[in-house]
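Read the single chain below, which is given as structure tokens and is the form predicted on its own.
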Amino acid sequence: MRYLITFSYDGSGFNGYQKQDGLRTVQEEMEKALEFINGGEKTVITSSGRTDKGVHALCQKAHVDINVNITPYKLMRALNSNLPDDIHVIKTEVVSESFHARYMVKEKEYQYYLNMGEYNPLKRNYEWQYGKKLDIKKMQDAIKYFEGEHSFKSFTPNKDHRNNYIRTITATNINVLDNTIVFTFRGNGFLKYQIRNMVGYLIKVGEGKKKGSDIPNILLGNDRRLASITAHPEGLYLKDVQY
């Protein structure tokens, strides 16, 4: 039976969700936990992509084939039983055979924090420690750019070879809480990288070191060498995938 699990994760502690030889992922913990409680059947699951090393997820999901006859309700109870704490199932739900939690998304989205004031040691793992003031209002107006349907190859990298580097964003937005910038981007999917890449140019634009208004020919320039820095990845987060 095929299960779809809705789960998040601290990303402090993994060198990314995809499975690495000798390194700690949110996958391999996962496939150790759906192992064991496959009656020690091999257990491979399906995510709806993949995060880097640092980067956290609200509301990541993933699907699974499970030969054992349980129930959405005991296969959430059994995973987190057997999880670490750093990871935590929220949901599990039946789905059809024909389900692919990768390819069937319709929309993602993601959200990004910077920390502009006093460096806190609490929350260095979860909020860029940026610790400098911005212009907000010229980064508000410049993140509007990177809505619609693009190429994004200026903002992923060069060593990222694909055949469609094109993507709808969907949404775009910037709030300030207090002293912490939120970047919340929404759209069909991202590349490697992108959206840390979107963020470090709109902080350059923030700085006064960078044209928001330049977005769209670095866009059409489809060079990486065309855009700026790339965000810490602490401050990332999958915050909803939807189908």
The other form holds:
2 protein chains.
Amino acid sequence: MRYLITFSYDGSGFNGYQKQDGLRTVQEEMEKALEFINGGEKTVITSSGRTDKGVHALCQKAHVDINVNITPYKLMRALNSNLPDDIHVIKTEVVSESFHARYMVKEKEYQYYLNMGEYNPLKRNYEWQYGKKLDIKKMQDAIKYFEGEHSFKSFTPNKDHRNNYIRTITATNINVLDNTIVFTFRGNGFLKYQIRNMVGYLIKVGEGKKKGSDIPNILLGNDRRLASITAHPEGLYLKDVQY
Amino acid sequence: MRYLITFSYDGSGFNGYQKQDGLRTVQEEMEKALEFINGGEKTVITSSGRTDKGVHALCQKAHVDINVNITPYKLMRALNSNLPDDIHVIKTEVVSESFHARYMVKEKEYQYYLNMGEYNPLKRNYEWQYGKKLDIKKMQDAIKYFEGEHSFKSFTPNKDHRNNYIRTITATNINVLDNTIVFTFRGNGFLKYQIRNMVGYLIKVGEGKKKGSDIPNILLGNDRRLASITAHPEGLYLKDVQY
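Let me have the form predicted together with another copy of the chain next, following on from the form predicted on its own.
Expanding to the full complex; the earlier chain stays at the top.
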């Protein structure tokens, strides 16, 4: 039976989502718990996509095939008793054998948290402690240039070779709560470091060092060197995955 | 010269504020950094009071005597470069030699965060993941019984012997944001575990298992066994200290 699992995790204790020998990863912890439930059989989980080291997920989704007979509710309960306390399963449901958690993604939402105020030790792993005032209006104008269908090659590492750098951003938003800026991006998919590189550029716009109106040309240039810094991972959250 | 230091810390990585042999504590980290600045001389810091293991401070205050000639601003900078990333100095100021950070406290504010909703792995060290819906109205009515001058012996461990259990609570409040309850208490001082024991009782009121109107008799009874559970430490924050 194929199950779709919705789960959250605190990225601060992991070397990213994807399995790597000898390092603690979300995938490995999930597969360990699943293997135990699946009668000791090696069990591979397929997520909607990986998240980098230090990046959090409030709503990650993944599919898995389980051979033992178990209801979705019992699977959720069994996972939560076998998982460490920095991963939590929110929901489990039966899906068809043809469902695929990565290939069938329609839309994803990410949020990025940045603190412009005093360094906060309690939030050091949960928002970038940037500590400088930024011009919000300029950033709110600039973020709109990312909306629509574009090649985002200038916002992903040059060495990350792919056939296709075209992605569609369907919605963006910038909100401010006290000194914390919350950037929101929705789209049909995102390249490696794309959000952190877009946020990095927007920060420089907020500092008056870059211009929002240059974004269309940077997108057309297809070269990472045209853009700017990469925002730190701890401010980034995978917020939603839609099929 | 005597300095008053205002600082914040993430309690999750410490065995409480107070120094203990072989354990990582806030006081020890502060004194290590101060000793380095104070020409290698053993330096004792005196805080407004201790916080328990796992409890956080957004605004703790402490005084210290420094023999080397240093401006408050440079002291703050030097401390922040020598402290670990889970403690942060917000402010430093020169005070008179007769100032005392514990004896001269006029008022303290604490807040307690409780999550009634789905377990959140990202907040597991920052709010109690209680996971049950509580009756807010009943709790809002009940918390008012704690206001005023009372003996709080029933809300501190029986084995914690003191001469005086009388404290004054000047203000209380209960706010709800989504599924998170925020309890606020202001007062001239609090006994060991007092806030966590008051919150524990209020939770039972919110579950319909205890009555707010019994609080006056419990206070008069002067016996810990009359009250209820102790709320977990990770939800508690020292929010303000006034002199």
